[in-house]
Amino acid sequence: MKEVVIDSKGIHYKVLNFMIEDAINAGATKIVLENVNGQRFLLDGVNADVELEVHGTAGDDLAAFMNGPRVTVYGNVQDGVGNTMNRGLVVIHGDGRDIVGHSMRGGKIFVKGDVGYRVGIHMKQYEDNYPVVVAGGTAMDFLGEYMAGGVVLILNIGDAPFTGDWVGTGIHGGVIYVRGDVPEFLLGIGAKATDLEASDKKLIKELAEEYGRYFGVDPKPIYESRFTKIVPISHRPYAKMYTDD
């Protein structure tokens, strides 16, 4: 393994993206950057068997569009992590912000904390690919927002109530997973509650064991706990605002 260290403190974001670039261009493995606050566009676009590890607070758009490498922040990450990521993973030691995983295609990410506002929006997914969103807190309004498919799973740790308002507003493909209650009242159009399946509780098993992994979490508890399962009401969840169907 080939290991590059670069200390971020003061470096414009422009040029430690092409730092970073400069370093897989001549054979490095894993990246460690030090010192991070809020450089954005980190790892965007790379195509590339490459470890990077983030020691501070990564700024937006970190992991989007990337496709394959593997990123691990020990800090908080500010809006759009993963944005539009086809594959890999993040692994982020803190909160996240805003649209985690926006418009995202593959690939997972897990945040061992908080996410914000519209996390998972417009995710999608093409017949076995598809992307994956874990929170080991709790998230904010407009969860799953317009999602076409992926996994969004709420580990809500803290056992305090869900009150993110609006989850799954316009929702048409994929599933959201939410530990505890999620009252009816706090659904948004297009989204309903179901009972869980079989395949429900292996794939949350198996995800929160990945969580454990990750962050030393047991995941046993969290796993055998209940879980509200949110889904689409159809798959044109605005049809009638545009046609007569």
Contents of the next structure:
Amino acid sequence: MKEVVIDSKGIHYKVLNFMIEDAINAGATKIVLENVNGQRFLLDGVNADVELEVHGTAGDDLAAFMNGPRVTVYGNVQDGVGNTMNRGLVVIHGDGRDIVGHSMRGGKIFVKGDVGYRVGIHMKQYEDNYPVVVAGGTAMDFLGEYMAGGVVLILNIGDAPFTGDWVGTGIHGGVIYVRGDVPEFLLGIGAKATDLEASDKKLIKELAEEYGRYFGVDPKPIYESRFTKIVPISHRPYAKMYTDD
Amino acid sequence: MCGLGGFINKDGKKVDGTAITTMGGMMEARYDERGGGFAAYGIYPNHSDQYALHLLFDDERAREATEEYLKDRVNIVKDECIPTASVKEIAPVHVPWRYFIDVPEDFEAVEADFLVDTVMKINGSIPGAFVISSGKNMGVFKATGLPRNVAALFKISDYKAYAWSVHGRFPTNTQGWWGGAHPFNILDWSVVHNGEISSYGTNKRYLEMHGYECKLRTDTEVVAYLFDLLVRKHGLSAEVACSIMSPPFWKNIDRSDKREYYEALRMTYAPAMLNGPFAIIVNNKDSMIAFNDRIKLRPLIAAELGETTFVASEEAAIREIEPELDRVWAPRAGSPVIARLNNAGGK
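What would you give as the form predicted together with its partner chain, now that the form predicted alone is on the page?
What follows is the entire complex, opening with the chain shown before.
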């Protein structure tokens, strides 16, 4: 294993991303970024077997279009982590902000704390490829907006009543799980709450255990709780908008 | 996309303009060189009883016309060119000038309205003259340029203030010019904004009924006047003003135990509602208010450290000046962050 450490303080994101690219081309398998503060586009579009450790606040669009790497952030991330991400893993020891997992197509994002608005917006899946977003805290409005595939799991470890409004507005694929109750009036147009099946419980258990491993949390009380499952009312909500069939 | 930031030291401690310049500079990916600006509170302690008018003049004729107008109307205690440095990135299109003025005794009872009227008259009827700030012991500094270059132009680091805001503009619907840069101001209200006020036409007509004229050719201008109208003239709290401008949706009003209150606000103040995506920071001499459109279409992060409250488009902008914070959070859309001076009186 070849490890490279970069002090990112004061380095423009464009330069920092070139430094990361150079390190990968020189054979680095692990890159540690110290003193990151808001640098954008880290590991965007990177298609390599590499591990990235980010210390600080990661800037917008971390791991966008990423295809394989494993990223750990010791801090919060700004908007748009995992935008159109294809494959790989992002583990965030802090909070996520808005549009976590925007248009994501594969791989996993685990957020220790809360996430913001429009998390999982327009996530999609194809055959065996599906994206996963797990947050330990709570989520704000428009969770899973226009979702076309994948899994969003909100663990709500703080046990606060879930207040994210318009859950699953325009959803036509994939599934959202929220620990605890999601009252009917919080559901968006096109979304409905249904009962969990054995396969749902199995998936929640697996993801809660994975969350527990990353953040040192006992997953048992989490996955043994009651969850609300939110799915699309229709997979083709606009099928008859322009034609009769 | 724009970048905005601000902080207030609730204990009144003043700091120079270095930190706010750094804060703005951290968000350069969010804007371009077509509009940068700062608002600063507490910068004129030697003239704290006078209104400080900051103006932009196109030429000497505009300045002479403004002085003629002001001489007949107010007592000019002092006037001078706002000190600037030569900055190669910013063409000196306008001459920035400031007047410290007293309102004549006859008008003392209504001096704020008198001042608003004075500003509207200058902006509306003197060609090539624009008032960019008109509060006491505060000032707005803005130009067409990156915030860091605007800071250099106006020597922002020479001023000491207990509250600061910064804005970097990415003009979308209207031209980039000095007067179109943020903050927008009236009296001691100043506003920086990321987004669009799609309800501009409705808001503008409503404000015109109350004597405000929108002459600065940018949507954000209405927000400054709305705060002046709702809070200063109508005596509403900042919280209520935010509920008017960014109200809950009807489906949530129907469920609320304060249903009658929200219904009354929406019926009374329908034309003061702001539509469109926005993150806004509003300052006055006592407070800093930050709020979002109700479906959160623009970023806003808040933080606290000791006696200071920070807000910005990006967390990194806050952490660059204070890496270790007591608390960092993403405010809920429609729920304002309001930080007041500890010794602030009244609302």
